[in-house]
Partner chain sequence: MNWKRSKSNGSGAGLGQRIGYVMAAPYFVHLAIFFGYPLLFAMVLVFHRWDIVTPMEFVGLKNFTRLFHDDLFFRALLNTGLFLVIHIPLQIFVSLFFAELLNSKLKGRSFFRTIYFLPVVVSGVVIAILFQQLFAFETGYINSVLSALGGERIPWLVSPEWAMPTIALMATWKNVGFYIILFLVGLQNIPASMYEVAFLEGATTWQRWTRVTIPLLNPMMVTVVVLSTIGGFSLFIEPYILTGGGPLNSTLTALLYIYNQAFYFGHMGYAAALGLFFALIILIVVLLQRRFVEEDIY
Amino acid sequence: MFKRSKIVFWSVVAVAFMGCGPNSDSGSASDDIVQLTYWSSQNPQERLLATRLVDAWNLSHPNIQVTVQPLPAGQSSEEVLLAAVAAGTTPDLCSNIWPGVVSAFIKAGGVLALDSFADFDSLLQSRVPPTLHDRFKAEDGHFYQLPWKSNPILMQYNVRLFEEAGFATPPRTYSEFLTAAERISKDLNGDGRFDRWIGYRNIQPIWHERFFDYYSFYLGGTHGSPLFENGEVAIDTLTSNAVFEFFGELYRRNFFPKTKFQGNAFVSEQIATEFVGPWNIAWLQENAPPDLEYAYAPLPVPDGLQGDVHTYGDYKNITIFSNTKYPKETWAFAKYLVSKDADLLLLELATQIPIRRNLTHDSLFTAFFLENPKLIPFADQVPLTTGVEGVPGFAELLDAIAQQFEAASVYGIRSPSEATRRAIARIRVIQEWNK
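The form predicted alone, please: structure of the chain above, on its own.
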């Protein structure tokens, strides 16, 4: 279990009292009570987090009261939010904003430019690692989202299985990973078929599944260069070909199975690696046997590539919607949600990483990371993450890549270079249609 601080709630209360009381930067000159509505994620951990933070805020801000609600049910949170923007029924702010949908909010005039607030720049500089500043800037040069949290994708690996295969450290390159796959993937029961594999991926051609293979590995191979520049496709063909080829080799040689598992294959040691975010740690601590030794490392990169390894960041951020009647008060509450003590509570309750510079070196978080060392690689990875580009219809564009991943990598009916060519051509067609 993750260690829980006994004092963090009251620390948050203290910050709420000291940091931004109703007469500090809310801008409200009225004695009337301002009522704000805040939508949080639906998952239980973040609902608890939101409730704890709002309770502390309301206790110390009698003139600015916040009501927290989980996002209404729907096929996806993005669809729910887009529908609310179109209908004019959005809350004052939401903390479950996927960057891939922000461009649609901007186009609809549904969100405020946060850099219109005088202290936005100072908050961005003090909180967000400099390498990430431009990741959250819209095409018009403004910021419509407040960076909040990240779930970097890393390689989770079974330490014992790699040591038995002769690896004292996890594989760093594609070749090293394939060598480990040769040694780890085995027919254990003698029936002529593998029943242990180096890893596994969901092979369905669904766009969001590609965040955990093609997209994260592409970012690793390009030092974080995005798929799009100035809204136009800018895929590095050599890197894309290498990613398709790498996964194609894994499937051709049966190092990755094309089947689904009953139960968790990593816990049962049917697979030796997974490409996951930090959310998986809490689940493993609850469900894995005590003797399962696992650790985390950067994703493998193409042979010969040097330097830091980048990956997908899976950001979720905070936006203020343009229909709010109280922008200054809402901004004050948004700043409170990204305060240091709120970030500590995010770590403790939700096992997710705040987008905060020097996180593992800040004394406020030292005790937490000493008690939860498996989260350190994820926290250290945040400055080397990339999210999704703010291009319209990003999900549909990534679907074009997902179809080629299935054809080239999983089933080998298309060459990597042809898969890349077809993906780029299809993306251009989609973008032209969407203009």
Contents of the next structure:
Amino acid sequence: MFKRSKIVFWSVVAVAFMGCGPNSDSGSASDDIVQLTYWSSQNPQERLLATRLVDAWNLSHPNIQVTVQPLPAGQSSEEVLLAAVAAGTTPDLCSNIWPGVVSAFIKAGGVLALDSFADFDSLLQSRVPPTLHDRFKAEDGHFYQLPWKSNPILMQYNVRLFEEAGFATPPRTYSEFLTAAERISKDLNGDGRFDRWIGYRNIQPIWHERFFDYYSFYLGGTHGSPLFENGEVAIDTLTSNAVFEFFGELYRRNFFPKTKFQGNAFVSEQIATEFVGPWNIAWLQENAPPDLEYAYAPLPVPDGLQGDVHTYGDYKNITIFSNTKYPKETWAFAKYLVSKDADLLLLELATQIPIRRNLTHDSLFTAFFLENPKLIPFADQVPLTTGVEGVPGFAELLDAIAQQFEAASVYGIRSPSEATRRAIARIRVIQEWNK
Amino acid sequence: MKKTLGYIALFIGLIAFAYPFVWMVLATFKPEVEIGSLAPFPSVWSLDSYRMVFETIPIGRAFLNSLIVVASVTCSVLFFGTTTAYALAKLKWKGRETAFNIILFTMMVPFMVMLIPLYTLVVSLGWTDSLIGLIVPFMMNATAILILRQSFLTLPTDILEAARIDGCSEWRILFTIVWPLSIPAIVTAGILVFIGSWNEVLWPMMVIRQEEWMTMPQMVALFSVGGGAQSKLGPQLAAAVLLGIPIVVAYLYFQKHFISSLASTGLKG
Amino acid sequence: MNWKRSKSNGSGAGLGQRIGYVMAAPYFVHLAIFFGYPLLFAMVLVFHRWDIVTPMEFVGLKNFTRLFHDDLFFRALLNTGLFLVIHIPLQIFVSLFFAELLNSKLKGRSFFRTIYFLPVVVSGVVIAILFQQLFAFETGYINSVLSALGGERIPWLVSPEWAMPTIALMATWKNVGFYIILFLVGLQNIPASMYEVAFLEGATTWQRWTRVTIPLLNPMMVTVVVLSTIGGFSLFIEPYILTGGGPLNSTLTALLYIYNQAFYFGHMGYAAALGLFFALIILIVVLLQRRFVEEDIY
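Now show me the form predicted together with its partner chain; what you just gave was the form predicted alone.
Full assembly next; the chain just shown is listed first.
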């Protein structure tokens, strides 16, 4: 018996070792074929997109063969990327780079300056709306990221539920939203508790959840002026208070439930609104019953606020990592990923918005938008988005706000103004610590 | 009367410990909309949840990876664990007590403290995205050594002494005398290591990024918590059931052995 | 090996010197590489600022001054303590109760024992996915049953008062099968004659319990307390998946806070300092507990 287990042991070890030696194939292939590794996002829609794009590329470029791997998402894919940069195990390029993490990559020397390629400037000029140019420029004046897509956060609402409650148009202000909440949140089974709500947010105090409530609403209330200026905290106290108060009232009056839904509560019509990016359309198209009628509108703003409504834009860009052996070929592939055809495929398969000038007016895309009008509000919103701020350690700073959001809005144990005051104080403490 | 009360209590325990699993398994056969309902059985039995799991993630491959990792870790822990425990229990050498205290100390340090340095070490060894990175750091295990040592201590020294006089080497004594006499302890240590290794999530999450080398718990966690399940509950639960099946089957197979071995090992106190 | 020469030394005292080293060596070589080196590295790390990506920067004792001013970390330590205070007595009570039942002459004991052990075997991932659904406030199965029976819904994971007890309940549910078996072993090791004596002296059930069972179970009790203390200190995956540390930091445990500092905020050096400090606390608590042991539990 022991002999057998020993044999099993060694054979298993042998199998393990044979199966997983370091990737030795990259250099051993014949010299004229370049092998590139490309990390894509891991959700099914984007994986399909990546596979389709790579298959087409490999067919037409026999000498530059690309392998696509999904970037595994834990609670945050930035964690994975940072670890990979540190370890030098990055791929040649990755298309799912959150701009908030790029400054760390640059500091580590992990990414290539893309403006070293001769045609970068012309590509940037032709692709990216001029108002966005500066946003992607690093402190040293170079560009390390190729702007790929922008996913503005809008309000998704259930058209039928709003119409039944007597609303022909979606709410535009906080008080309109609350009026709608009064009429739409309902106790349907008569047990004395709401079982339909106006909306819902994940209440776990996790910093990146706050992009979809506090942060987006704050930007909406300030016409897009960020929380930080030149690295210093520049929170507009009144707007911040108003956002805390708005969500505070929603939770106080149980218009938002303090629960975690399993499954999609919007599809089951347990909630009537959701604050989401365009990727949600692809998901609903696949998973929602055909009679679910939904539409998109800008986020509600504080009463009396005039002018355009800004929001958070969840930008994802392409970077080339400096450990690539083939910068030129990788750059060629990166350019292919932002070509018109690729952008169209991004819209079709993943319903996400490429960063592209005159997107809705370009003849190649107009047909698509005619067929998919739900995406138009997102495309129109792109110029009115703010991405992530270029302040170091943004995650930790947003976490300070998440703590106060929980206290003031979700649980109401603190006044909004006190919450804002504490958030600012905590941010200063953290920045002092991290100096 | 007392007996009836005893049975009632046992059945309450049965419901408390087993019903959640029963509910979960039944839920995986329900259409998505019925999962929240109180009805225990699905109105229509559906395999959609499982279909989605198998279509979305290579869970068979992950199962194989898990199996390789767990088998290698368990065998290695038992092999080296018995040699170390034997040396600690039945051989006399300078520094033995210190060595034993060091082993005790390693159990006090939370894994989280070691996580980053260990990760950087594994990276510099080039073991990311390979099963080696999951196996080698865990080839030894202090708990197993404690259990084995405790069991070896109870073995009568006369037998070993007699074998030595007959000219047996210590290796032979270990494998032909000590091992057969210590099956319960070996099984106990083996199962504990097996369970721990099978269920490990955090470490594979850090070391493995390519899908083809992912272990089963890692893949299921990513599928459920990450975007793979598309926030559908049925497939999340189905993936969880698939993750649970192998270990439950293994446990049911060994449990007779296991529980009686726990009863006769070093955990006597 | 050279056992003959050893034998000529007379007794077995000098026996196995060399072979002892040889047999123990693989473990300690492995330990040096995969425990010693990381531990040393962590010791170096505590004096540095490091975000994994950029080079390390020496900051002296700054991480420790920060630690002693970090209210949230002390909150996390307190929470961990609160968890232990609920979890350990609950675990001992429940497992002892079932162990006693399973030690009696009831039929089907091995079946029940097998079932009670199931949660121990099943992965924390499975359990977290399951409990997230069962304990959800508005839509969860347990609250649906409660309200169908006309009871009040319980804010299991969404109220600061309930969240940690709920997590303690889940952790107990998950582990209790293991401790049932430990106690069962302990009970079976109590000689039947002791009970007979008690019976002859006319002791009541309660007296039999307090005068025979509990005292004789003491060594096992200590084992259980030490093991569940070490396990309880490493509470992480339940709050990580179920609450993210909320509501209002009520389930923020020490390990969760250390994890956040390291992986969310990139403060590796600070996390290492927190980790070492925390390890020290565990060591002290466990050593204090072991003072109550009459004989070495190992």
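Quick caveat, the model's predicted, so the values are computed rather than measured. Basically, rigid core = biggest C-alpha set you can superpose within 1.5 Å across the two forms. Numbering follows the first chain given and starts at 1.
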| item | value |
| --- | --- |
| Rotation (degrees) of the lesser rigid unit against the larger between these two forms | 14 |
| Shift in Å of the Glu348 Cα between these two forms [rigid core superposition] | 2.4 |
